[in-house]
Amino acid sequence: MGILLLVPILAPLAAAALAAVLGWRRLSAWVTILAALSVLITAAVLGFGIESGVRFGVGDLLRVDSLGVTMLLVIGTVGTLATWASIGYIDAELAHRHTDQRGAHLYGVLLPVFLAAMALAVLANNIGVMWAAIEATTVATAFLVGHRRTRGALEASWKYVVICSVGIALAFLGTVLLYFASLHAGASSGQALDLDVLLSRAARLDPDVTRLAAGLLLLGYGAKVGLVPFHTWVADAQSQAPAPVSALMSGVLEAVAFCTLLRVKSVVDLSLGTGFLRTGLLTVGLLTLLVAASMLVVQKDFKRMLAYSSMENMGLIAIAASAGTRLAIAAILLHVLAHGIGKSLVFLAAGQLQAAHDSTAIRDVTGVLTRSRLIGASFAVGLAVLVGLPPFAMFASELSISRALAGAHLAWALGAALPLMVIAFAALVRHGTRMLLGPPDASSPAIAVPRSIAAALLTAVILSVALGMTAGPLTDLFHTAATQLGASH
């Protein structure tokens, strides 16, 4: 079974290399969508393989646990949805001419490669290995931001990277603290970053040195997942991304790097207790949702709009985890899937308006149910799914993280986030209502739905049914994943 953990690398990478080869072909395209497919059948086959405890590697470098599969699972789910939308995508750019053959063939390379490393962050038995898989998203993403090359897509491309790029630094030297404690622990050299070797000794770190390494890798992952203080670059690289990019980056991107931080959390709980960390959660969390609701209430942009949903849902995680039970890591587990699944809706929707109306601006865009009643359907599931509407999944999950919070004395952290919850979820019903029901203008143009992205819009849609209904055998994974963590009752 190990050697499965590296086909959700090397099927990317290989869909990579021929793009190189051949530029943007069908083929290619297809062998990426192949490749993404192949990530998520593999998360199917280790999940059924995995039982509680029993841990697949290769050597010391590749660990899969029930939290490795349920981020392939992630990643393969809407790795699938955005590289099949792709196609209709990157054909409509060369179209229009709002892409070039050099710009397409560029992101045939670079998108395989992002789903690589993220596949690599969820698997590395290493922290340092995992920071490098984080840091290599970030110089695929970069390119894939800038993609249209306009004045507004290359400076949320540079601003991105700036951010991206101090976070990484911090988490840098935060991983350097650690090794130096694990070092001073009796770790040896080439193993003093490996979890299990960390785990082990957590309680021989040095506390001094494992809280200021904590904190660093606290604010240094947490700009990778959009949490405040550097949270800026969230709405600009998300808004002037490629639509299925800004899928991957909001539904997944985000996602593994808090997963990174939860892998970290394991430890420095273990050497540490839990009050230090679950402070620094609690106080990164409330401030992202803080700012995530006031800037949903007074926004214009539809796509920046989606961009701060993906800051709060990933503010609620945040205050979620620092409960620390079992409840609330498998409730925000059952969160992260049906957050991307309903990011891919909306933003896979929000693209095609986009290109119709030449504009992301919410004022610019009406009626867009009785336009298109396949996007307009499509973003509003997508927006239901988001605001924890039922029968869907988000719903349970939130309704999961307040009995976690409830149960773990945080009622008061419950108190302050439920307000700022319900303003945010105001502010995108209003918005989502005066796009898809306003009176349609006359001049209003057509809205185009190539074939590739129609047929991803309903794999979401069913997807959000089905996982809103029912998670059937995720649940022992998710409640399995919180178990190999630590988590408490």
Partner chain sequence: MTEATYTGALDLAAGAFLLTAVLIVWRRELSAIVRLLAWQGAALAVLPIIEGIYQREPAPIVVGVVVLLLRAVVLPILLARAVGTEDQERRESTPLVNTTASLLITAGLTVLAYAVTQPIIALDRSPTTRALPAVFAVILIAVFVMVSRRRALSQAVGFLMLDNSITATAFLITAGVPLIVELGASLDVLFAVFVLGLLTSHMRVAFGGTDLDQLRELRD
Contents of the next structure:
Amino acid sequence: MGILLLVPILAPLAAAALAAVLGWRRLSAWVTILAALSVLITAAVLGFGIESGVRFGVGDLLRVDSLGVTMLLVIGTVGTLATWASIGYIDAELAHRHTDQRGAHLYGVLLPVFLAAMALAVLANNIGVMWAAIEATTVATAFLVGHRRTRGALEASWKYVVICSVGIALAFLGTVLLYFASLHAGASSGQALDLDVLLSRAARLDPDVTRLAAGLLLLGYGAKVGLVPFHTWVADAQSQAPAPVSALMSGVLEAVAFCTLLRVKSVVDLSLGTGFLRTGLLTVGLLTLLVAASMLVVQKDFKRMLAYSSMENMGLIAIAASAGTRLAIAAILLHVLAHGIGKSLVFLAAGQLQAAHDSTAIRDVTGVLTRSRLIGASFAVGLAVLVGLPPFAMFASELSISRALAGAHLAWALGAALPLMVIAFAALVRHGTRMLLGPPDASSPAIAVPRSIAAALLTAVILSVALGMTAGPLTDLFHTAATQLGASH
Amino acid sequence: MTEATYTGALDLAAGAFLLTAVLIVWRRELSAIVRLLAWQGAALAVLPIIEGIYQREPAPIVVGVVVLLLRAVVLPILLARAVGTEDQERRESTPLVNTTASLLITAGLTVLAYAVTQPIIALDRSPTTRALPAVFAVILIAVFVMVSRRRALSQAVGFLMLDNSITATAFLITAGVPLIVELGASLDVLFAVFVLGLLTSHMRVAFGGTDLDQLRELRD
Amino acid sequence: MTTALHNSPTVPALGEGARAAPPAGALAWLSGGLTAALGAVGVALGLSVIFGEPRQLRIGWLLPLVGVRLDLDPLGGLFLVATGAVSIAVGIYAVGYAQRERWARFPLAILPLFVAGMLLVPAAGSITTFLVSWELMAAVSLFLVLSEHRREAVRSAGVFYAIMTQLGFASILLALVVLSAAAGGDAFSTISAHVHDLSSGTKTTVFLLTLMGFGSKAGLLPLHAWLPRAHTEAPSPVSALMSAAMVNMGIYGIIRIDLQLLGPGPNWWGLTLMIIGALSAVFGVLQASVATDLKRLLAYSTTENMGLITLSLGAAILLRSSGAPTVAAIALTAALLHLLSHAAFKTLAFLAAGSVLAATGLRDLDKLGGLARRMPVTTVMFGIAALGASGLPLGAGFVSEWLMLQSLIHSPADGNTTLALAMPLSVGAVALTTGLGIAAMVKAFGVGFLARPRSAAAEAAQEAPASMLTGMTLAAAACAVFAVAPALLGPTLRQVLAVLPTVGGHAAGPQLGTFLRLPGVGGSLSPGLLAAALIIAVLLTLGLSRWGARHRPAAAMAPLWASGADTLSSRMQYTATSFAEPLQRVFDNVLRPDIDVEVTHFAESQYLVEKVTFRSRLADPVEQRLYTPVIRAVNAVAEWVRGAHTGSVHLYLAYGATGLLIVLLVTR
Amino acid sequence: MAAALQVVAVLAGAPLVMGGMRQVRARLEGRAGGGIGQPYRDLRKLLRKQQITPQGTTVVFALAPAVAAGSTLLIAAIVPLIALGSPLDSAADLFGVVGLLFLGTVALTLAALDTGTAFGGMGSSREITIAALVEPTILLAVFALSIPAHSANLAAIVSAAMQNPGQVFSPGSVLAFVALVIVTLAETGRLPVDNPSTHLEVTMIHPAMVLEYAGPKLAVVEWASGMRLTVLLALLANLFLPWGVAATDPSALGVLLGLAAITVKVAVLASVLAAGEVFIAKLRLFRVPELLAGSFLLALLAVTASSFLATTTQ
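Would you generate the structure of this protein in the form predicted together with its partner chain, following the form predicted alone above?
Once more the chain from above appears, this time first in line as the rest of the complex follows.
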């Protein structure tokens, strides 16, 4: 059983190795898709094969619980969509000479490495390894962000690497401090950073040191989630990265980082009580929402708009996490999954728009719905998902988050967040309408949709609708994850 | 090694560590900064070696030697290569904060570090943790260097300083993190510096320089 | 008159793109049929609940983390019936309308979904289900509003609508989750069982927030501004559904949450409702009376009527807490009856306006006219609707407005200063509303349908196809019932009233028979008898005017006097703008028209005028005073945040460093 | 029975009231006047003229006079002019009566718009403006009147006033009376709101609306406006001075007494009105709202005074 835990990490790595050998070929691309799919299948097997409970693999280096399974589902789902769409994307980039064979080669190698790093981050038992995996995602995506090697891409990747690395470095410092506290709580040096050990000894951690560690971890992983104050890379990186990579960064990477934050929170809450991180999460969550909503209002670039929408959602789940109840955690997980799929939709559609117009300015794009039914509808559905309209799942998750907040006596936070969300909604609807509706300009270029991207988009639309109707067995999974994270009722 | 020599050696290493950081803030010559960084790496490597000698354990010494190789040799060389050949690139252009103010801020940050580390020292009063404030101060100084330096390379140096200081903190308070974590972390740092170096050279091609003030095209 | 708020669409501009889509015959039948069928189901279900047992349904797996819980009681049943009935008429109408206007597939596909969403709202048995169906209804209606998205006016109306409806939703969401958290349950039944444990602060918060949210949906001031935009730009069957059925949900929310769940509230709740209701009614009708866009006029009339209903609801609360439950029951009956009759005549009005729009491509009253000869059935239909909207005898709105006035004048006079001031002022407000409402409807009917056509498009108008006429006829029949035989609704209203604690359950409501009698207070009315007597009197007059007919020469036709010109031109007629001009001048201070008169002289002489340009813009003053500053503030904050993101990596790192310092200082 | 008599009396008496008022005015202005019977002669003349339908008008134009007249007749049948207890009394209360009154106004307004002439539009626009502004005053006055009787039904109001004659001179009642007088003037198109005998088109309201009527239709219009004035004056008189109104199921003598009483009351009121009109000029159209606002205030005071008074007497 333990060996199964290695699949989500090794399968993408194998695909990367193959891509390294073969270069950008159909075969390696399909193997990459299969690798992503294998992550999804592993998640399904892990989730439904056996009764709930935490399992370990490779000694106690890897660990899977319901939260891990959920995150693997997200990685697998969005990863499959993104790798699938990558075929069409890279072909088009090659055709338009935005990249060369070397660039494509690099892309083919780094994308599965990125997936593997994320899988490791959610499966690691040791929070140090978790940290290393998260930092590895930065390294892996640095060149993906700068893939086009234009000035903008270069600038974005520099900022991305520098800002994220500083943030993550602070998280490392926090990890070190937690290790220190854990050692002094009597843990043996080899296991002091293991989650299960930390959880079992949480009550004996030195509160002063733990508080410092928790603050640094929140700040550090917050950088990767896209929370204030290290949020400044998000828009640059996600707007410059290739569409499938943007989808992964926005839909999965941020969520994975948030999942580590949740794990840390479960330890810290046991040690310090819920008050400390609650204050912290609320502060950064609300500030993030404020920044995201404001930037959405003044936005002129549709890819940056999508990036700020990610920030908005991350801010929201940070606020939700501060409630910390079972309902809140379950809602966060649903939110993350729905957001991942929705973001894939909009980013992949946006990628085609960018390819057609060679611009990402909102004002350059009009009448998409009449020009390309598929791209227009995908973008519209994606936006509807993101702004939380029923019948899509983010409506249910936002509703549940609201209930959880009110239930945790945080109605005031909800009251502060809702106007900001309405502002964000207003901005997204305004920009979306501007792009999608209306008569097409006579001079508008045709929007090409490669088959693989069309397939990915259709799949994502179907998934979005289905998830909006019912989460089926996932509901139990989410609730178990919440219980395992020590959430109260 | 006696208790007193041990404490003295630790303090000396930590002091040297802090000193290199202050000098990096002071100096503007890029090659000098890189050299200082190498010295800092050496000071960092000394910490586990002292520990190993004192405890009479080989493992920390091995770790120290690896660290020495990586931080005092490999990474500075990587950076030095990225400094490039052009003359005008060798000096830091006027920093955002002038040298005097920078040094004053550094002093302030050091004081802050002393204040902040008190809870950690309180938990474990040992010679190692007593040296912690000096190392912790470098964390703050490193961040300050990254905020105030205009050249891409100076920022990379700042990042490395940050990483050095965190590693040093780990050595001082926990005698290093578990091996697998250390391995992962070092690998990440290596790659990160590699990436930063590569980006710097790309930047030189695309922007004709490495002044980070040029990176202001992406905004709303 | 040019108004900045709308452009009068012309024939080619309408659905230009939709023309490219394939003709939607079968789809139109399917969609319209489905809509009507859903409506019929709603009516049947509603009636079965009103006169039978409450029904419940729970589906746990549907909607992740939320589940669906439906609980039907007579109150919900009443709204099911209203929504369903409107949907039947609209569904049938839509079959013809969609074909004539060549609707695209998407709006046709989601039309039934809209009805489904609206039927779910009153059926919801828990706050989550309520919120889901509420937002579903809002979202689908938004997409329907956007169906003619090729026109700029439609897009901007759609965006405006989306934002305001989301704002309303946010406030309802906050209120309801606070309520459910405080009461410790999600289902309405649980909440009502624990409502006594709530602190008055919680209740007040919930009341104010729901009032904002539901008020916005009902088009009440000051969050009404979406209504004249969205209802105007939506395709007419959709306008009918929105204006006659969807806005009712706002009232439903107020009744369900604020009157029923939170119990009879304190006095000031009632007073607040009355003030908001009165302001909305007067403001709405004032805007309607100066509007020149037919659909905009009808939309503002919706605000007016919702205001009247809210006023009555407030009066019910106030009367109940002043110890007059019987009179409170009259007020509540008036509110519910008016809601139903409004649904009937507003459906009819929008459908008739839709057939005018379909026939001429015009909504601008200043360009219409002369339709009575070209579209006789539609004209009659609109006439019936307008009569209903003006609250005159024989009209659908008469009985409910009468009940409203009766409840207001029969407040107990026991030295209660609040009542002694509130009631006469309310009577004044209702009266002014009725008076101006008459003016608005006379204008709409007289200028729009009578006289001579004012444009070529109006001249070429043709009567609507059979399915559209059938839909309208159904609505007209409903209007007739409200006008002359409201007794038919007596049992229904009695059942509904019994479940509303505001009345107390024991207080007998007014008896709706051939004669309406108000128990406890004097007052009776028989609309049926009155109608019959009036018809007899008119016939009698016609007979009397035959006196001396033997001596008359044969009847003849003659041209009208053209004030000395050769022939009477349609440009000599009064237009809607000129018709409303006296009212506009009287209410100058409220309406604040923006008038430009530009006189161009001939070059030769100062005294010879070449042309005079007159431009009058009527914007919504509430919008200008309230919305503009808010939007400006949001933009200012957004600009400030944008200014903080300069793109400098140093600055960005400095933010991080600041965060680090704060963490270090806070955690030590 | 009494109701039928009321209808007949109003039908027959309306021209007389008009003629009487014109005669009073003429005499006061120093003219000889056409005599009290002149309106009858006018009506007969008009009824024998050719029926001419203007081109382009619809059935609205044709039916409006009948609706206006019919609604007034119906009012005459409802209100207690001669005796209480009309069979239609419980079919409509004072609010219903006001509604019927407006129905007549609206019919003529629509007819004026239907002609499509500038004058028609002008007249109806002004008429409807005034009607809209009159409505609040009327309904508030109704409110004030209904307070003592606890009902807006006419029989109840009149019988309450008969049982408690002192109440007529209460402040509330007086204020309501003044308010009602003003709205009656506005509703019937008398000075200072409108000038019934003007021929200057720009100043007219009601005459501008009916400008296109001729022959028998004009007769009905004229007749209707006479009846409207008569009914309103009679109603006004009986609401405040109900003396002489016969009880329910009256004897023949009671009916005769009632008839006499109402004749006297209407005659006095009409003469006072006509005499007053000699001394006042027509208000500018945009000053009319001020007058109506004043009457609204009076009515409001009437209501509050009544309700506070009702409190103190209890």
